[in-house]
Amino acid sequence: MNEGLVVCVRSIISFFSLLIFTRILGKEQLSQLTFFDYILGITIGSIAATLSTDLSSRSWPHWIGLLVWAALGFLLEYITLKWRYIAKYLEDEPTIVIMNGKIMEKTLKKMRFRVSDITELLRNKDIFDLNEVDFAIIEPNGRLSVLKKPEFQNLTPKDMNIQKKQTGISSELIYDGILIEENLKQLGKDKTWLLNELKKQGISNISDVFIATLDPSGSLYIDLYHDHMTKITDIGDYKGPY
């Protein structure tokens, strides 16, 4: 067979299994990833890709590979999720650096991590001063989680005893032109009463809709597709690239 058309066909191959493989390991996202996580996609994204490219040898035992290696990460995934204390062991847990506004240097040394790590990221936090922090641990994800100190902490609403409406989660109602009857019937509303609300905003037709959403509270979001706009910003810095 030639060499093209089977490169062809062993990377439909490796892209279905790890298409297939990540939707069952879950929708863990990137920034939650344990190191771990990361050294075992890395891991099957190269026998993936070797399963593609590598013609000097059979498919099936990189396939093979492929395949038991997700199935230890599912494994291990599965026992974190169902015994704690295994996943303490397994993935970490979280560790206090900063305690009631105090470094914990002995701590810092043992996870090989320097003051000017800890400071670093807590600038990416907007936090450029060491006495705003009363709490600090480093998460198994290498990330900072922060407490300030209850001075420099942000008023709230419910700090101002303001009562504020609950907005919930918008529904669409109109996507990409096309009405979303479903949606209409979950939030008690028809056609007509849609109908209505565009006509109060100079739209007569859905299909000039590009989107509309219906939050709970009521409040209802149109955009068109035209939108009629004579300046458009342009954030750029240049008209590269050059």
Contents of the next structure:
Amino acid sequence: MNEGLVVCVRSIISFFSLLIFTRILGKEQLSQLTFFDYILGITIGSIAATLSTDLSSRSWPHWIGLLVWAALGFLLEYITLKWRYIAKYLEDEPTIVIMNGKIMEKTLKKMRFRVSDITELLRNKDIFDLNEVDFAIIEPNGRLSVLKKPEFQNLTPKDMNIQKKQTGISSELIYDGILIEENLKQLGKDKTWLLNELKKQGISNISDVFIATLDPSGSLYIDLYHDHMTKITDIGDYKGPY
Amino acid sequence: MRKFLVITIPIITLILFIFVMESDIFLKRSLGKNDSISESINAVINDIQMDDWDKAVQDTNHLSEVWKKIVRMVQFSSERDEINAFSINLARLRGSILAKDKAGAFTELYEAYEHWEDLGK
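For comparison with the form predicted alone, kindly provide the form predicted in complex with its partner chain.
Now the full complex is given, and it begins with the chain already shown.
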């Protein structure tokens, strides 16, 4: 028995099975990791690791374990998506811990949260004074959502009655020295327009451009391969091996 | 194209993985001539029953060769413990045959057969 080869084959099976199953489970794994999702991830990972290296048993039962855990995770996700009532039961719901600036002690006790935990979460949100907080909510994933009192909220262009230009997602017109005509067409521009814009900035050749993007407001960003930087800031402290 | 990448490739990959993990169902069966483990074990049992120790040595060597050939194929779908146990049975069987110990040889052969049956289950 060639153990190295067997581990190699089982690792390939484990790696790609895990990849396929987690893709089926969706992005929720990363963005809204609840405590249960966290444990689910650890368990599935642990089964995959055993499938890969525990040669004392066959790969099949471990793979079935992996499949069942992933299937149950998917089923739970599906149920919580379809039935709000069960979702509340299974995944919990947001809990208000500060209401109208007052800390809800009983709720904190019920959730086994200390006030120091709340102040820590607030500090993570750059809030160092409890006076600034109007509402604070613990989300099912353990994160704290905060609504500041109106006098402490950031000033927005709307508050100042300032009209701002519409922004949007930039499209790449040149990528790695190659013109992307499809995006150019989508924005209602042509190659001549782009060449003229490049000429205005002293660029004669498209292949000199590393990336060029255009946003819906008409702002063009151009970066060349050669940036002609004479002085580059070094943020390191000690000279390293590189 | 997107359907092919998102659905077909993962399904084919999973089917291939299941095939590799369950391949012992096909690979434990004899694929060519004289490469059946159970037949080879029976041949050694017959030799020992007939007290033909020279033939038993020859058939044990043949059994070892068949085992080496098959283990290369079933190693991906089987458990290491059963594979190791079968190999140990073969080593002990050689010793029993050398000592012309009928009881010992039978014990090893029947145990080896049991391990062969359990391999991949």
